[in-house]
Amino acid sequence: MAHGCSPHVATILAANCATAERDGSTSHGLFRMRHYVSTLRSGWVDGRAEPVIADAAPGFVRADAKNGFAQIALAEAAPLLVQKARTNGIAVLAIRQSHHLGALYLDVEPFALQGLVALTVVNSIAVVAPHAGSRAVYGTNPIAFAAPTADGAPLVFDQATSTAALGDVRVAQQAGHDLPYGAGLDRAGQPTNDPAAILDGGALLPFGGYKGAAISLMVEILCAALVGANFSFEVDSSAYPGAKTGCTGQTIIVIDPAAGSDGLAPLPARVSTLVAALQDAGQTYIPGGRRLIARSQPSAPIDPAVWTELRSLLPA
C-alpha cells in the first residue's frame, strides 16, 4: 500500500506470497515482493486499477485487467467463470492488459478444492530462445493444472516451460550458484549454466528441445493472440527502470467433471488411483507433494535477510 497498491490488490498479493513461502515456493514468495515494489515503483503497473469482466459467451469470460495485476483480475472473474463451469460443464477465462508474478499453481487450486479441473497458461517477458534460436522470444510462459482427488489435497503441478522459472535464476544468481548444464545461453548465443550471463542479455532455453518449444509457441497463442495481449517478444517496459514483469496475458481453463458424467466412476477417485499406480511403480514424490509437506510443517523463521530487506522497503 505505502508502494501504491490499493488496500484490496495489497491483500491478494500479499497472500499470495505469504502462501508461497509457506509451501516453499521460496522464488515465488517472499523473494518476490522486492519485485512487485520495484515495479510499482517504476510506474509500469497499476496497483490501483480495477478490473473489467465482460460476459463475452455461455462458456467464455474475457477480463481487462487495465494495466493491473492478474491475480485482482482472476479474483474478480472467478465466481462468474464457475458458473458458467457448472452450467456448460466447461469454461474459459481470458485476461489480458496484466501482470504476473506470483506462483502460478495459487491460480488453479482453489478450483481443484471446488471439485473442478482446472489449467493455466500466462507468457511474461521474452527470456528464452525458441529451438535452434539465439536470443529471447518466448517468456518462461509456465503451465499450473489441478484436479481433485479422493484424498483430500488436489493434485497440483506448476512448471515453466523454459529449463527454469525466471525467479529461480534470478535466486540461483543471487545465491551464486550455478545452473544445470544447457539451462541457457549467453548474449553471444553460446551455451552456458551461468544465471548472471543468461540474465545478462543472454536466454533461457525450453525444456526438452523442440518439444518443450513448441508448448512455448501454444502458450504464447493462448495468452496473446487468443486474448488481444502483447506476446512476450512485444513487452517494453525500457521506459519503465525497475520492472520485473511483463503486461502480457493469462488464459484459464475450467471443467466441471460432474458435467454428464452419470454411469461414470468420480474423477477424483480416478486421479487417486492413478497417483497410487505412480507410487506402487515407484515415483516418490507426486507432483505438488513437497508443497503439501511444507504445509504440514511448522512455517520455517523468516531468514533474517529476507527480513532486513522487506523491512528496507518500508518508506521512512
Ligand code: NDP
Given for the second form:
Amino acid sequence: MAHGCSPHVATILAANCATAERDGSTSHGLFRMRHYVSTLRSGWVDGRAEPVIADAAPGFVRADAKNGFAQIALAEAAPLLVQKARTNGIAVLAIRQSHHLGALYLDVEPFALQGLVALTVVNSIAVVAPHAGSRAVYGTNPIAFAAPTADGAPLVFDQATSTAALGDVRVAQQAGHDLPYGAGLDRAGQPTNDPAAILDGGALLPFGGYKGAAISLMVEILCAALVGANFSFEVDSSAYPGAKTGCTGQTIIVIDPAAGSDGLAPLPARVSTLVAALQDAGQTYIPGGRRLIARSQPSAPIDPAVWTELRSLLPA
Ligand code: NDP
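Write the structure block of the form predicted in complex with the named molecule for the protein whose form predicted on its own appears above.
Below, the chain from earlier opens the complete complex, with every other chain and molecule after it.
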C-alpha cells in the first residue's frame, strides 16, 4: 500500500505471494516483492486499478484490468465465470490490459477445489525466440492446468513454455551456473547455455523444439489476439525504468465435468485412475507434489535475507 496499491489490491497480491512462498514456489513468492514494488514505483502498473467485468456471451466473460494486476480482475470475474461454467458446461474469461508477476497455478487451483477443470495461459515480455529464429518474440508464456481428483488435492501442473522461467535464468546467473544445453541464444543468435549471454541481448528458446514453439504461439493468440491485448513483442516499458511486467493478457477456460455426465464415470475418479497408472509405471513425482509436501509441513521461517529485504522496501 505504501507504494501505491489500494488495500483491496494489496490484500490479493500479498495473499498470492505468501501462498506461493508457503508452497515452495519461492521464485514467485516473497522474492518477487521487490519486483512488484519497482514496477509500481515506475508508474508502469496501476495498483489502484478497478477492473471492469463484461458479460460478453453465455459462455464468455471479458475483463479489462485497466492496467492493473491480472489477479484482481480474476478475483472480480470468478463468480460470474463459475456461474457460466455451471450453466453452460464451459466458460472463458479473457482478461486484457493486465500484468502478471505470479505463479500461475494459484489462478486455477481454486476452480478445481470447486470440482471444475481449469486451464489458464498468460503472455509476458519478449524473451523467447521462435523455433529457428534468432531474436525474442514470445514471452515465457506459462500454462497452468488443474483438475479435481477423487482422493484429495487437485492435480495441478504449472510450467513456462520456455526452456526455463526468466527468474531461473537470473538465479543461475547470480549463482554462476550454466543452464542446460540448448536453453537459449546469445545476442548473435548462436546457441548458448550461459545465462548472462541469454540475458544480455540474447533469448531463451521454447521447450521441446518446434512442438513447444507452437504451444507458445497458441498462448500468444489466446492472451493477446483473443482478448485484445499486447503480444509479448509489442510490450514497451522502456519509459518506465524498474518495470518488470508486461502489460498483456490472460485467458482462463473453466469446464464443469458434471455437464451431461449422467451414466459416465466421474472425472475426479478417472483422474485418480490415471495418476495411479502413472505411479504404477514408475513416475515417482506427480506435478504439484511440491506444494502438497510444503503444505503438509509447518511453515518454514522466512529466510533472514528475504525478511531484511522486505523490511527495506518499507518507507522510512
Ligand atoms: P518447473 O519447470 O519447475 O515445473 C513445471 C511443472 O513440472 C510443475 O508443475 C512441476 O511440479 C512439474 N515437475 C517438476 N519436476 C518434475 C518431475 N521430475 N516430474 C514430473 N513433473 C515435474 O516450472 P517453470 O520453471 O516452467 O515455471 C516456474 C513458475 O514460474 C510457474 O509457477 C509459472 O507459472 C511461473 N511463471 C510465471 C510467469 C508470469 O508471467 N507470471 C512467466 C513464466 C513462469 P511442481 O508444481 O510440483 O513443481
